[in-house]
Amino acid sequence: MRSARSKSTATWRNWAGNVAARPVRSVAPASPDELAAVLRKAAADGLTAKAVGSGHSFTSTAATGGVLIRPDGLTAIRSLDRAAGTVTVEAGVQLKHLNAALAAEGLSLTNMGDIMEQTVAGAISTGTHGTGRDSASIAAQITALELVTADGSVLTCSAAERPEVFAAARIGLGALGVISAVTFAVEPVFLLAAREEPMRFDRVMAEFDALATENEHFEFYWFPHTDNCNTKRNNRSQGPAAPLPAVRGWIDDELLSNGVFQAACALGKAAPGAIPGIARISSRALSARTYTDIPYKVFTSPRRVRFVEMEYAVPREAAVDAIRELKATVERSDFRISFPVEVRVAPADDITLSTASGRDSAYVAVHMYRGSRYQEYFTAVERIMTEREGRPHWGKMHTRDADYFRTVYPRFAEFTGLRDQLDPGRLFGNDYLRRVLGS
């Protein structure tokens, strides 16, 4: 068996550049055995061993200053089962490239996220999601695991072999081992017709639950400083597909909410004073639209201007009272705030450690532009959260610890003790894993 790749150590950043870490070493192992080895390795040595992916998450919950596993070298897609309806592939693979084969056969996910550089390990150990009336998140449409364990065994899990594991390693924060591949169910491609439009603030707080229930795709944007909101609703069609045209898609997705909004943060960032007026123009920019295309090109979009964000699970039914009290500490304030606030909605599931776990949820998400002054802001946000037994996202930037997440997860003590079991020595431990799971 040949060695995993090894690369010379430097430092590790994250895509927001908020998390950084210089490993002993970086290893790129290209199947299970590799990677077994390459955990063996590491424990002999006494170092810890952290798998990374594409960088977009928020916290350090990959970082290490031990043996980094970087993924570019588990990036097939291993098969493609039309009569069971499921692909496996392995962990490094991007999103975008996942999406795109799928289509290229004529099949799809159910649902997705909005960001599509993400690979599969990072995207569901985290518990990546989108907003879905009936669909849930990228990882409960899971159906086997493969993992590799500290003492270097391959374990493959589903709900008939090693459901404890299944349960857990879905959103498994690399706490568990490290995924060494993934199959999810697939369905045959769809068209999903999307109407996107401007909609008054109280209005929106309204007919929230309406909006939820009658769609199967519903999320808004409310932009701070203001009562606008950006709605959207996404719809199974019969089509026929109306994609958007190119020249519009460009003006919509590329200059206005990339480039034209990343010198508006800029210029927010330099003079904070400015950013009030500034959100009443952008919360105008984008008119309404829509159009009618395959499932990616739907739920995706191009995300350059780089940020920091938190994010909180709430019970669904505490959703409009967080998001109207969010809106009025806002309003009395001096926080400056130039991204608009993000609100998806998801069902429950049966994923140990997912914030949608056992209750229909709804996600308000906030974000800063990347080196802005964030903490008075999130610090506010989730008090507001947490009143209301929010659980933060995995992957997005929180103070909460074990103790608090005792009092929110009615199985965390499953999940902890299936980690002492898998991970007995905490060859996948960090400083994150410390403070969210316990020793």
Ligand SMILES: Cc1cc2nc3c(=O)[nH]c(=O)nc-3n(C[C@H](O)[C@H](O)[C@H](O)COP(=O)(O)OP(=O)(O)OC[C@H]3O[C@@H](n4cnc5c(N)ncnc54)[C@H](O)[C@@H]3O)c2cc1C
The other form holds:
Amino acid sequence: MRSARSKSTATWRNWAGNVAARPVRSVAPASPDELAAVLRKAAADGLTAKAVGSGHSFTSTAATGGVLIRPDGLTAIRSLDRAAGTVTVEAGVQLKHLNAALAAEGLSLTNMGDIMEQTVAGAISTGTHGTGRDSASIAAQITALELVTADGSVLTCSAAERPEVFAAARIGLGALGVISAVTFAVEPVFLLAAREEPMRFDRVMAEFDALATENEHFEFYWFPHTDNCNTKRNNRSQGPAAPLPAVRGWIDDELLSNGVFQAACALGKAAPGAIPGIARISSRALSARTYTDIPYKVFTSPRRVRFVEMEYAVPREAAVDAIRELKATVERSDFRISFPVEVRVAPADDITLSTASGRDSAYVAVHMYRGSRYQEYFTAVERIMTEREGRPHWGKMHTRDADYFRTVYPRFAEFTGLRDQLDPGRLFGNDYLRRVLGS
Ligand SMILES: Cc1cc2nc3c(=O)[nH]c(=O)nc-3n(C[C@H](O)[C@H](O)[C@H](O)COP(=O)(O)OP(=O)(O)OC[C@H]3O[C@@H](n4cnc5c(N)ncnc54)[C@H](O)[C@@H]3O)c2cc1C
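Output the structure of the form predicted in complex with this ligand; the preceding block shows the form predicted on its own.
All chains and molecules follow, beginning with the one already shown.
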């Protein structure tokens, strides 16, 4: 058997640049057997081990001072089963490659988040989600998982096989084992008609329930320091396809959302007093647009401006009240916020530590330009969300610990009990897991 490609140590950093780690060594196993050998060797050397994806988490969930397992050895699409409507891919496949490969076969995932740089295993492990009335997170679209556990066993799990492992490991926080392959449910590729429309904040609040109920995928962005929102409604369409003209797409997604926005954020960082004025001008400059395209071209867009982020899931019925309080808090404060607040929804799911586990949820995400002072703003938002039994995204900044999670996740002990069985020696431990899981 080949040994996993090993690299000498270098500092590992996440996308946002707010987390760094210095592993003892970094390896890229290319099969479940190589992965098992990597884990046995780490244990024999008295080291911890941790798989990383694309480093797009804002928390230190992927950080390790032991053996860092890179995703680049496990990037194959293993099989496609048209009759069953499933595709099995290795853990390190990036979502953008999965989306392109599926589209080439006339297939698609049902729902996804805002970007597609993440690896499949990294995305699911923290509960990455988009917005959906009926369709839930990426992890909720999995039908089976292959996991290499601390003792080097290769476990497969699904709703029928080891259902207790399947319930937990789809959003496993990297705590239960290293995922080597993921099987997704897929469907014939379809068209989504996207309708983006600026709307006043009070109208969005008054119509939030209707908008989230009447549309398959509803979300909105509120621009702090203004009464302006941009709403997005994506619904399945019979066609014909009417993609954004290439020039309009480039102007909106590259020039305005990345180039001009980057310049506005840099200006706001140098002169925070200018931020409310910039926000008023840029949010008024929004215009309505409609287009129809295949799912990943509607759901995702490039995000090049670097930021830090916190996101909380609250029970759906608490959302309007929480967002109104957030706006009032910003207005009373001297916070200066360049980034819009993003609000999405998800139906209840059955994954043990999913932020939507057992309850219909609304997600409220706040962002700050990288290098700006975010602490007071995020602290204020966290207070509003935790007063409503909010559950933070596992990959986005928060200050909660196991004592809190026990109170907002009815199945918390089920997860930690399974972890005690699968990883009693904490081979996959790190500081983040000690905080959020309690040991
Ligand atoms: C610009 C940007 C946009 C984003 N948009 C969204 C969004 O729309 N919706 C949303 O919900 N989130 C979003 N996120 C958050 C992001 O999707 C999550 O943090 C995701 O976990 C990152 O995936 P990754 O591949 O970078 O994994 P990493 O951040 O590298 O790792 C995440 C976790 O997965 C574990 N992991 C990685 N590989 C494996 C494996 N093989 N086996 C076991 N565990 C593993 C790691 O140990 C770690 O615990 C966004 C982040 C950024 C920076």
